[in-house]
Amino acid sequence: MSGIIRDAGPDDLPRILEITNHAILTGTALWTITPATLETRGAWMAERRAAGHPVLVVVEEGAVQGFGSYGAFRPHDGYRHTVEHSLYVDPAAQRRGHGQAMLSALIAHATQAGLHAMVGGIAAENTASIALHERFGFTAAARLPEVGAKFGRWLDLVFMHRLLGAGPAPTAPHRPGEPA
């Protein structure tokens, strides 16, 4: 059973924070050891929204069970058609289709927004997430050995990649001082 996907609101921030901090403190999905705060999660949500990027939640029986979003892949103009996504599901709610529903919604949103490619950075040991992404047409584009560390050990990063559709042809931004 998968829940209902909807836009996240300010009232969802405490639950998003709880899921985030569980991932930080117990796993290798987020490569930080510093717990987030309501202020930092609120700023994250505001930044995503200001850039036109979604913050979505999956709700089951009235409770937020997970969340997902995407943002800029890199800060340079050449990457403006590519986004990097993330999604997290409360461990107690996993294996109910929430990750599939969230990933499907993020892909649909990015496709509708006219984006060209989506990337996910996944800890190589997270074989369930890698398998989920493969089911949605992502391919492993790169494996970066020992680029991160957490819990006293080195971690490998797998970049998963998926093209979203034809989308518009890339346009070349004009250099300052050139005619438009």
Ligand SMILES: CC(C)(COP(=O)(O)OP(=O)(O)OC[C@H]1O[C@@H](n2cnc3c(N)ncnc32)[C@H](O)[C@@H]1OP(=O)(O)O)[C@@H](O)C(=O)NCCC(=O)NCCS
The other form holds:
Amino acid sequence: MSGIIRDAGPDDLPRILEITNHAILTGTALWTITPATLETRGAWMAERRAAGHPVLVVVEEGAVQGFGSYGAFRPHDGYRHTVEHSLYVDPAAQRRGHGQAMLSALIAHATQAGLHAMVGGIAAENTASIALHERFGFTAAARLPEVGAKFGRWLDLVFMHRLLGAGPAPTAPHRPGEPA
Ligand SMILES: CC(C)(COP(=O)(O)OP(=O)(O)OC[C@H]1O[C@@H](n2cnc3c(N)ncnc32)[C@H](O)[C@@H]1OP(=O)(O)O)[C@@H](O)C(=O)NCCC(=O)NCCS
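For comparison with the form predicted alone, provide the form predicted together with the named molecule.
Once more the chain from above appears, this time first in line as the rest of the complex follows.
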């Protein structure tokens, strides 16, 4: 079964919050133990929107089953052709193709936006996400041992990386005040 991907709106925030907090409290996809709130998720969505970045949801039988987004990889303007993405599917709806549909939509969005590279920062123990990303042509470009900690153990971070088609040539040199 597969769902429909659409842009998220403010009405989707309660489900996005629920899925986020389940991931925070039970797993190592998000390296924090502090639950999110409607306010923090709302601010995140508004920030992504203001930057022209997508926040997408996957909907099945009228209910949001997952969400995905991307944003700046790192703050300096030299990274402006690269984004870092994330996606989450409700545990009750996993392994039904929603992750695939969401990752495919994020890649398509970034490609259409003329971006050059996508990076996912994934816990090395998250074999599900790593397998999903490998299916979409991402490769484990770097593994950083013990850069995180949660639930009383060290966590390794794997950066999964994928280039996006040819894309435009980088604008160079980029000077402050010039359009990117
Ligand atoms: C990773 C995640 C998004 C995958 O979503 P999903 O909807 O279950 O994934 P899909 O059903 O589309 O699966 C696509 C492929 O990913 C891989 N995969 C997904 N779950 C897997 C699992 N538990 N074990 C191994 N491979 C898995 C498989 O290759 C699968 O294809 P297959 O079902 O034909 O074998 C989901 O497990 C999740 O939300 N996990 C918690 C949050 C998280 O880890 N997010 C990613 C952080 S970057």
